[in-house]
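Let's start with one chain on its own, the form predicted in complex with the partner chain, as structure tokens.
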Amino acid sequence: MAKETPEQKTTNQILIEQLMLNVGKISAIIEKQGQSIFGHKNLLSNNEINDYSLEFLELLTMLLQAGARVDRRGAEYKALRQFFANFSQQIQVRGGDMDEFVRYIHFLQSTFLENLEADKSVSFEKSREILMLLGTIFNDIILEVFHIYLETKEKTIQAQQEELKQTSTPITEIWEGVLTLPIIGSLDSSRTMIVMEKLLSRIESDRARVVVIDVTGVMAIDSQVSHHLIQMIRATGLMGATAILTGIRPEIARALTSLNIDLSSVTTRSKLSEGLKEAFRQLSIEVSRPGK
């Protein structure tokens, strides 16, 4: 059987041959570059980098062997994408940046191209096809990795926001029948819903009779926020508990006045400590120093 000339070979065959012939050299270059990108920040150990490099070459060979055209729905392509998805997630989890990962992928691409340049038997036409094939594969991978990166970031931000919502309004039973609710930050509709739900459930479970709502940590107030506050106080009253509002800053008091918000029906005190005294007074609780 006559030997195939480079022109008779498909783009995939040429690439596979290049990989097979130069696997040692290519993997050594990839490992070295991987160590310089990921190793200096201890993102990956040398063993991990070596394993990833070999796995990548293996998966790429499988993809090229699967058919003349890259099938995006094929198992080989999915495996390569999954490999990069896992790889990028690991880098991200260990505090790596997207830049490092993109640099690594670009480097992989250029390693193949340099290798191709050294092979004088491959025509310009075939080189162009190989370049396009590699460009398609690697661009898709970069897009996929970027998509995963954004998704992971978004999930992290959402989880942090949720955690912040939960922890920024700790409802504490400061005394039997007395709850304190310090509000820090801004109150919007979604947060008010969470706070109100938590507060009303606590009033029911703790049989609370007085709730001291402290707004010292609220920096700004608008008509919507004050409306939410009044709703919260009203719901507390409907449950049969009394709400005391404390810590209204002068600038907030001024804003409430200019917004024509009437707090005359709400018990207010300047400080949390004053609010607690009022709560104890309402429950006929006396707190005194020993010996007095």
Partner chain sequence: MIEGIHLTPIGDGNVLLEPGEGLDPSNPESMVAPVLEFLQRHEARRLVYDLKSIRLIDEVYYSWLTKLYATCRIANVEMVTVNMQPAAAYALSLTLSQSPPFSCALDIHSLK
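Provide the structure of the form predicted alone, given the form predicted in complex with the partner chain shown above.
The text that comes after this line covers the one chain and nothing more.
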């Protein structure tokens, strides 16, 4: 049987042959460069880099053997994509970023191209086809991993924002029957609804009779949030407790008055300490220094 010439071979066959013939050399170069990219920050140990390099070469060979054309729906392509997705996530978990990962992908691509250039039996036309094949595979992988990275980043930011919303409104029982609610930072509609839900739950569980809501740390609110704030005060009243609003800044006062609603039933005080005095007065609680 006549032996195939390089021109009769497919690009996949040429790449597989080069991998088989130079696997030791390619693997050594990848491991060395991998240590240069990931080792200096201790993102990956040498053993991990070696394992990743060998696994990558194995998965790439399986992909090339699966058919003349890359099938993105095939199990081999999905396995290679998942490998890089897991790889990039591990780098990020250990404090690395996408720069290191993209550098590594570009390096893998250049390693194959340099190996291809050294093979004088491969024609220019075949080299161009191999270049396009490698470009397609690695560019798709970079895009895929980048999408996963953005999704993960977005979920992390959303989780942090949600956690911040939950923890930035500490409701404290300052005295039996008296709750304080200091609100700090931006107050938007979603956060206002969370605060109201938490406050009403605490009023019920603590059987609170007075709630001092301090907005000293709120820089500005819009008319919609002002409306929610008034709703929160009214809901507090429906729960059988009295709300005292303290620390109102001029911007918030203007926003509240722009609602054109009756605020005569809203008790306000300039400072939190004044609000607490009012709360104690309403509950007939007297606080005095020892000896007086």
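Positions refer to the first chain, counted from 1. This structure is a prediction, so every number in the text was calculated from the model and none was measured. Only the largest set of C-alpha atoms that superpose within 1.5 Å between the two forms is called the rigid core.
In this overlay on the rigid core, D262 has a C-alpha that sits 2 Å or more away from its partner position between these two forms. Relative to the superposed core, A253 undergoes a C-alpha shift of no less than 2 Å between these two forms.
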